[in-house]
Amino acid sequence: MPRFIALIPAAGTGSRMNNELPKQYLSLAGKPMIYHALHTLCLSSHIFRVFVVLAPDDHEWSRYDWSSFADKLTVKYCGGATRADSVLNGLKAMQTDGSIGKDDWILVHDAARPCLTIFQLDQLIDALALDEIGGLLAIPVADTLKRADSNQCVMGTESRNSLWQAQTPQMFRLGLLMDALSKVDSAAITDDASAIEASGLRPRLVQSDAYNFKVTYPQDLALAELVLQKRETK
């Protein structure tokens, strides 16, 4: 039977931020922000083994402990100049381990959605398991959308009908997401799935909350904070 395997692209710097460590380390509800994607993953009864690909000179991943996690998590140092060419380079890795197949299904995660609970991913889990070719976790879009021209005038309002905003994980077999992800242009791919409609294919859209969002701006971090914490209390 197919196994479920996790991946945490996490070699990125997290620029919009404005701070010199990077994103995925930064302090939430007391641990690096990227402890929580961890936690949940590892939690789950459904996953197998959790990935976590760093860029070769991370020096601030062993400053912590991760010893909760260890019989689950293997890291990898070879994280690419794009999150496409990390995914990839991860992907490789796992290969090369010898205990991952091509049919294993790959849940790629953000490190920065540290909200995501065990419910949508066990959602995502039981709406894929039988699927062809595999998908997402999402929302409909709600709000009005608006484009902008170059001095972010509006130039007109955009039909939200059939839209939905793209949330992770991003779940697909382990030898369809290396085939499409080494046929793209890793710069041009800001997500796992479109590599897979750039083969030709269609992921199914799994239903998600806005809880599970993805820390971008510093205000982020502090609503991610409150998320948390009323967890903690319920």
Ligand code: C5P
Contents of the next structure:
Amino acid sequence: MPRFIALIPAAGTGSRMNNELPKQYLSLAGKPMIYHALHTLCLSSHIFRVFVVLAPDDHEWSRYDWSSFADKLTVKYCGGATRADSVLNGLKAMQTDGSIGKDDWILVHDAARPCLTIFQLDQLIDALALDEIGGLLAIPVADTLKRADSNQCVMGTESRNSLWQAQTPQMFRLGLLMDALSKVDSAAITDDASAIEASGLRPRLVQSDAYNFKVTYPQDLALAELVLQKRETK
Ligand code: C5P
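Alongside the form predicted alone that was just displayed, please also present the structure of the form predicted together with this ligand.
Next comes the full complex, and the chain you just saw is listed first.
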């Protein structure tokens, strides 16, 4: 039976957060941000192992105590110049680790989506475990979409019909994902599904919700804090 392995690329600098500290380490509800996604992934009974990919010169990780995740967690200092490079390097490291096979499912999840829930994770796994290709959590676009010119004036309104916002985890088999990522221009893609699409395949969209948003700008951090606090008090 194929197993489910999580991979968290966490080798980015988070330049849009205007903070010296890479965003995966920004304090969120009393913990470094990456702790929250790790907690959910390690808690899931479906997930066999969790790999975290850090920048080769990361000095932050070792400042914290990760021992509560020790039974599932493996850390690799093999991040690359782009997210796709970090994911591909992580997949290669997993394979040389020996115990992960090319038919095992890999769930790639951004460290910057701290509000992922076990429910969303289960929805993804249940929807895709028997799928030929795999897919991703996503939500239908709700806002009206404007295309801007270089002066930030509206050139036109785009139809939002059939448009979805991609989230993570994105779930594909190790062999397929490695093959797809090694063939694309890693600087031109911002998620894993794009690499699969470039191979001519159609990943499935599994409906998620807005709580699984990505922390990108400073105000997102305050929002994530509120979501996590509300869950704690329930
Ligand atoms: O910058 P962005 O929010 O798109 O990053 C998404 C995820 O990819 C983050 O978890 C970030 O740490 C990771 N990343 C990476 N290696 C890079 C760039 C981003 O692991 N070179």
